[in-house]
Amino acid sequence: MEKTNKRPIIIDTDPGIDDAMALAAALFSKELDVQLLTTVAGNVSLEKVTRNLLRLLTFWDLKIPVTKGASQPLLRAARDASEVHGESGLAGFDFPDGNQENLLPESAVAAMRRVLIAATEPVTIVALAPLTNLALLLREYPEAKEKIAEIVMMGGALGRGNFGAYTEFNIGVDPEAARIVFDSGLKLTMVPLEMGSIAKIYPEESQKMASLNQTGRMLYSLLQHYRSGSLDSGLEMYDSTVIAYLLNPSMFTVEKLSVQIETQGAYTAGATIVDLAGFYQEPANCQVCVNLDSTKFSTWLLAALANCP
């Protein structure tokens, strides 16, 4: 592959109204090349998720190569979050039919090895969703780590959960597949629940979206019926943190610390031991997002989308 400034990326997601988000910052920014967008059961079903993509490609009018990845987490059955993103996953917005040339025959695990070994210098993997393909793809093709330069994925929490007391989303729906990566030695950066609910958009922000250009519309129509806070207290934009760590790091509080997977607890599956205060004595294996200037990231936000069209 040609040489870019830019630096390559991955994108595993699951569309999802805080992923397209993420996306559209993600796909429009002159920093990040994203070769290629797979994707994963999560806010809905991997159908629903593979289309919803493909249609926001087309709103966008843009050529990305996509994958369909795993259908179901690794040993659990399916769970999602419809009653955030509605039963469609972008509720709230009539989109075009998608673009089915975006669409590759082979499997995401299949097509993210293929761009890792063919890279000319490492690749960022940047998760938005559970962790199964990313899980796979090192269980099944440990030859493609060395092109990894690092995962930074949105998932777990430092304290209290969406998905259980102490469970985030992503983490939760396969903790299995999560332990396989966060004890897979690779370079891992967690941006955690409680960075989306800095990370608020307000009545303001919404309007100023809005104004901004079609997709700062269409966004605006999505957040209508998102149901992750409310609009009058603030929406949480969980996913566009990564996307803003990736781009403007300064911008968070970072250390770097020890975090286990929890997969055994009869209420704890998929919790994210975090340990900040070294009660563990385990070496660290995960930088972890612990703050994040919400004033910044608005800005941030904002002018990102005014890349879009």
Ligand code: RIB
Contents of the next structure:
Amino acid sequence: MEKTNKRPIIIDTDPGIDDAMALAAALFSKELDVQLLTTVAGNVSLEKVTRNLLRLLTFWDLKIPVTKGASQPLLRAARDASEVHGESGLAGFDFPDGNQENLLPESAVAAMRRVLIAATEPVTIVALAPLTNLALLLREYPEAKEKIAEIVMMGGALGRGNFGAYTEFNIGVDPEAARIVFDSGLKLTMVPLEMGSIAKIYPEESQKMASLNQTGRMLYSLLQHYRSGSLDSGLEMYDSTVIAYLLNPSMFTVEKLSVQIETQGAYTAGATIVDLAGFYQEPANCQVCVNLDSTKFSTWLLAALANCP
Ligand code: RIB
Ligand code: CA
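Please show me the structure of the same protein in the form predicted in complex with alpha-D-ribofuranose, now that we have looked at it in the form predicted on its own.
Now the complete complex, all chains and molecules, led by this one.
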């Protein structure tokens, strides 16, 4: 197999309007080799996020293997974010039907293991959704760990949440899965909610996006229906910050910290306890993005989307 200097990655996703923007930036990057796309119940049901991913790939005329993962969190009842993304999960644009040829029959976990074991170099797992699939992978196939370069995730919060008072959605939907991932000993990078709040898309950027290409026009249509922030006050595009970190980490301020996942609290289950001040003397288990240059981000995002058809 020809060795490319592209970084091999697997993307676990729950499209999701902000996932769609992150996928646009990643799938047309000349620096990333996207070897597998896996879906998991999150923003909307597993069936809907999988349908949405296939529709996006058909819109872009891309042939990338897709496999379906968990339809429920490990222990808790599924909860979605359809109030943010619409009932379909991609409200605002009339996509073509997805090409089913991209959908493989195997499960996401089996496909992740297959791709990791076969990889000629360790693979980065990009997590844009609840961590259920990753937890199952680590439990069912621990031998795959040595082929995981790192896990870079959108998840958690330094402070207040968007799913609970102190809980971010991706962690809060499946705290037990997050605990397994954060206790895995793997190299982890967490891009929390606050980065999405810094990386807001304002009308100026969304107008420029619409003038770029058909992808920009599609994303602009989706943004009219995205309910995390507002078009005027700025839309919080969380998942794109993960791709920004992969491709241009220097725009972030990163600290190596202890991050513990609360799973017992009646009101705090899913909270990411980011020990910024070192209260607990726990070993630092995660690189945490604690700041972001918003100008560099918006410049990067528009340049990344300009690579799309
Ligand atoms: O909290 C934001 C995260 O939850 C993003 O990944 C968004 O797509 C939703 O999955
Ligand atoms: Ca997501």
